[in-house]
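First comes one chain, alone, set out as structure tokens in the form predicted on its own.
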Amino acid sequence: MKKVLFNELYYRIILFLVGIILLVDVSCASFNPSSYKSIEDCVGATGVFVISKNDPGYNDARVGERVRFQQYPRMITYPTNTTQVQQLVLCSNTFKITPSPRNGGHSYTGTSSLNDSLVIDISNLNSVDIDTVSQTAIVGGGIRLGPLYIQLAQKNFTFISGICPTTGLTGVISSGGFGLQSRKYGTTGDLVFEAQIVMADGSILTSNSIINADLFWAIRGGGATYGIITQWKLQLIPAWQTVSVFTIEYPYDPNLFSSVLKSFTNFGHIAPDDLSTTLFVTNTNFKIVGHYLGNNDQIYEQLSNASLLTYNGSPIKGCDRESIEQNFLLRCDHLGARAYFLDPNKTCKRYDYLNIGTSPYASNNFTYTIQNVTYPPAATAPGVVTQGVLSVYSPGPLQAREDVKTKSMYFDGPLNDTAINVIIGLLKQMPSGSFAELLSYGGLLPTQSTNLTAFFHRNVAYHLLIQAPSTSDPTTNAWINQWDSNVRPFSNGQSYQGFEDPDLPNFPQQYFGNNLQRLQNIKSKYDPQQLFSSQSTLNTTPASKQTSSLFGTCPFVHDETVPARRSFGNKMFNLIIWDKIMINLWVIVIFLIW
């Protein structure tokens, strides 16, 4: 009787393992790029919304917000799942196109949509779940900056990272992500506990700090060219009840230019965490903006004993007690406190900037020709975005593409008079539709270690940012040079690779310090051929690949359906579907023998 029950035992114990081997096998046999004829067949059969280059809307489509760099990909596709984008990987594998994963289209340089690649635009992997208790969230890849903020603000939480509505989540924490909070609680990266990436062999990896600890710590500041992140777990921060904001605006004098200069590189790097300050110079405006997490109390205090609000030992006009309390300083809730960044009129009250949906940019004003046939640009008109936007706020107006170059670089300390002077000089012949931002780092960031994560850039005090008119004017291209020739000798000779810059003589080195050789051997890891590859490549030599699996090299197919909030209407017959009947029945029939 025993050796009756044994023998029933091990029969069911064989078929259940069988059946979960033929499940497997079900699930990679139900897409096989292979079968296909062309890339395009391929793609097609994954279900996905397509954008090819004759079809209405390409022109808009084929590049994100930077258009200085004109890019003319084969395809540009929007899955709304991870097990889409694995599969559009794959196709690309298999026909030897480049994927070109986008985000938020934010890439200086175009690299979000290279020549004749594949596009795999996540934005409509925008999921946003919260756990309130433990106080962390669940989002897709895809989401922006923006309407995070508004769901994570729906449950009293908020998150570190730019002010920009538009960005990608994903771009963000790729380049490390700093915000104006970051003085006090870290970059972004430093606020993600796990990740789901899609690898370049279409297998899907979770990485964290104990399970592929080496992907986790490169993907959070070591740029984007491991894989394609299709979901993260993010830590939350209880929202603050009351954030102030001010803009301290100074008359346009250039005698001003050094003397507040100089006191701000004296005191922002050094200001109390809670305090964020930029000074922002045009060729019309002249200003210092701040975020402060509470009452704006101790604020003028803390500025005029900076001597930021003094010329000569007496008060600039307009910047007076009185003046600045009335008239720059703002109470906000944390929501307002960066619509207020956003609002021309500085206010604390248009949420709606932040509803900026899945496909917020006007129109692509650039006329183009594919075989003989040219492109006039779409008519660009004002409005709202209209796909994927929020309901619980009004829609926010349609973001401007822009054609700009940029400079980035880092300063250690305070500038010297001379680097002062040399910055002055190039601010007085500023062109009209530029700008010069300096951001104060410090606070928690220097106490960290370089190699927290690939973000290398904590033990600096300031960032400055140039941008100007990509033009073919020689006296704006010949001014923005000159910050390379000029004022980069005074930095500590890096860059934030979030801004892209194609000048820069080691890009690698300049964006990733230190951790560059690690970083490049993980990359040779787990994208041995290069398949991902952008101007934030890590310059790694592909090395022979490598593939192992218990059940050969079919990866397992994943189906963590993120629910979209576009619809794109009619799509091709998924082979996933049968994958899922099939999965279905095998299930039922070892629920029956067992």
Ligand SMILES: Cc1cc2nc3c(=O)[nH]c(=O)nc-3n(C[C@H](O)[C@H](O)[C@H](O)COP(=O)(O)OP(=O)(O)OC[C@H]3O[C@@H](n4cnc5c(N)ncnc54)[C@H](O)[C@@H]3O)c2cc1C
Second form
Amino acid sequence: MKKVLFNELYYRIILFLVGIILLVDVSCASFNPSSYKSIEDCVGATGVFVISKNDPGYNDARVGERVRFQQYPRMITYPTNTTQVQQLVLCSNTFKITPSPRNGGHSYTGTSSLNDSLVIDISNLNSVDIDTVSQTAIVGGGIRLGPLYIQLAQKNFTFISGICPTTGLTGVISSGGFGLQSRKYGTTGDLVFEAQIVMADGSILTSNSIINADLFWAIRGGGATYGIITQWKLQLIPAWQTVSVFTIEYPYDPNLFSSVLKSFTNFGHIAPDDLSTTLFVTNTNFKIVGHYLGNNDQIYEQLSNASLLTYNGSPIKGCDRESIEQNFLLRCDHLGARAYFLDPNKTCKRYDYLNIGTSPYASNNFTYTIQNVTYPPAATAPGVVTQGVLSVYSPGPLQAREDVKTKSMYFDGPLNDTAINVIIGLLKQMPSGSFAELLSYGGLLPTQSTNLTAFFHRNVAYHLLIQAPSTSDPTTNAWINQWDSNVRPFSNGQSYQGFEDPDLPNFPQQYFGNNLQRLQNIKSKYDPQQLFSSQSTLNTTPASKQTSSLFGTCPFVHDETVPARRSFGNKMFNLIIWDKIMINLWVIVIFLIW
Ligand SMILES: Cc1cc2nc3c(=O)[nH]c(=O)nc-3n(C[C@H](O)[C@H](O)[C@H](O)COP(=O)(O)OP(=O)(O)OC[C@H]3O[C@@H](n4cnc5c(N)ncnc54)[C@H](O)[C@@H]3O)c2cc1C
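For comparison with the form predicted on its own, would you give the structure of this protein in the form predicted together with the named molecule?
Full assembly next; the chain just shown is listed first.
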């Protein structure tokens, strides 16, 4: 009797579990995009929050942090889970509307908000689950760097990536990702174990060094065009107890600058791996900013031995040991050191600079009221967005949107005298609101293979970033364009894919070097119909003038590798459903036999 009862209970539990499996599957499978008349209906059926062209928040929602290329997507959606991302991709695919995945909205050419596209903003997929034993974290693909650093710090960990807290982790990893600690630990993409990706056919792939390893290689530095990444598994770094940071401001004298520039490029790339240095120049000042992992008592000696504190053999005024120690050097905790680079007053205390909410950007020239609180315009920046309503607000300082033009180039070694003279000539004419930033590479990177991941720029010494206000002023435009004509010939010709520049004559090659062909093959394998746009990496038309179409003649994949053009919406959907039904039938049969 007891045994019969036990058996009955046992079967009931099994039936209950099978029921749950069926229920879960049916809830995914019951979404049939081809049963809707339009993309609007299809998206509406997913239940996600949507902003369309006539909605009041549209202008604010469509614009990211860079506003040079204004684009007008059809709808902006905010899914809250991976199933909704799948459904949105299926809608895109069925109605042939390009999906624009968006994370931090920092794309220089607005590729996360393309014209007439369906923006899939995954900011809500921002969970951070830390495993302190394995020193790993599973994080949502929508997390931004600031919130990531803050949450990791609560468990005494950190991660290697960029400074700007509003930048999206997924966008950075897709670019490769270089941070102030990369000289010691490698790129952001080097410190990733696994990704979960929603593919063009709505399926979810796991990708790591064993499963779909080619895709895993590509998504770390190979551009963002293979699918929508909804989750990452990261290798965490135990947080440093102390980080030494410093800013050495020099008197503004072009002759002195020439000497410092020369010494800097002889030193930065061969400095100890713990030390990351950047030379930063505007039209009114120039300085070296440094970040050392630990408590560095040797900064003065290191900079002095590199001739960065002397000019013509004599000490530079204000750069003696005491001044360096007392006026320029700060010892911070690791989070404070990140805040230091954001704080104009150069303290390590303004952690709130890292505390970015879901709508972190503000336009420059208007105040706005949300939840009865009036916010002023964001800090001044060269560009202005004239319209906008901030629809959601989360605490944290707002970052100004910027309308700027940039140039990115890499150098393989120290600059020679001719290059220095050309650079000084251009710096002397620098328009206001512009800057030049020379960042030291070297350290671990040149010891790694240039095809470790798709991020190619490892065997380099410096990265130069030039930024100017984007304007119709011919003098400013001519100035920034001269960096291409006059300075790029001294570089190795490469350019960072994270700083997209539509002016580059051959940018796929310049972004990906010898990794390009392999990336093209992987793209054609995983997204043969080119649902996801490759404009960020391949199209030579400025993004503002591009029109997106699912089956456009994007040159990313060579024509011969592109399968015949056809609609696969219905067929693909049926395949997904049959797949699920067959799996469920098998589960039931196995249980019954058992
Ligand atoms: C102010 C500023 C500071 C920066 N600092 C650094 C730095 O220190 N180090 C560094 O390495 N780089 C830096 N960058 C460059 C940065 O890495 C790239 O601009 C990056 O692409 C931005 O990512 P995002 O998610 O913020 O932008 P987004 O515009 O949201 O995305 C960028 C690209 O990734 C795609 N994408 C976004 N989310 C997904 C997803 N989930 N799945 C698939 N594709 C997706 C978008 O469609 C778009 O093509 C900086 C850029 C700016 C503007």
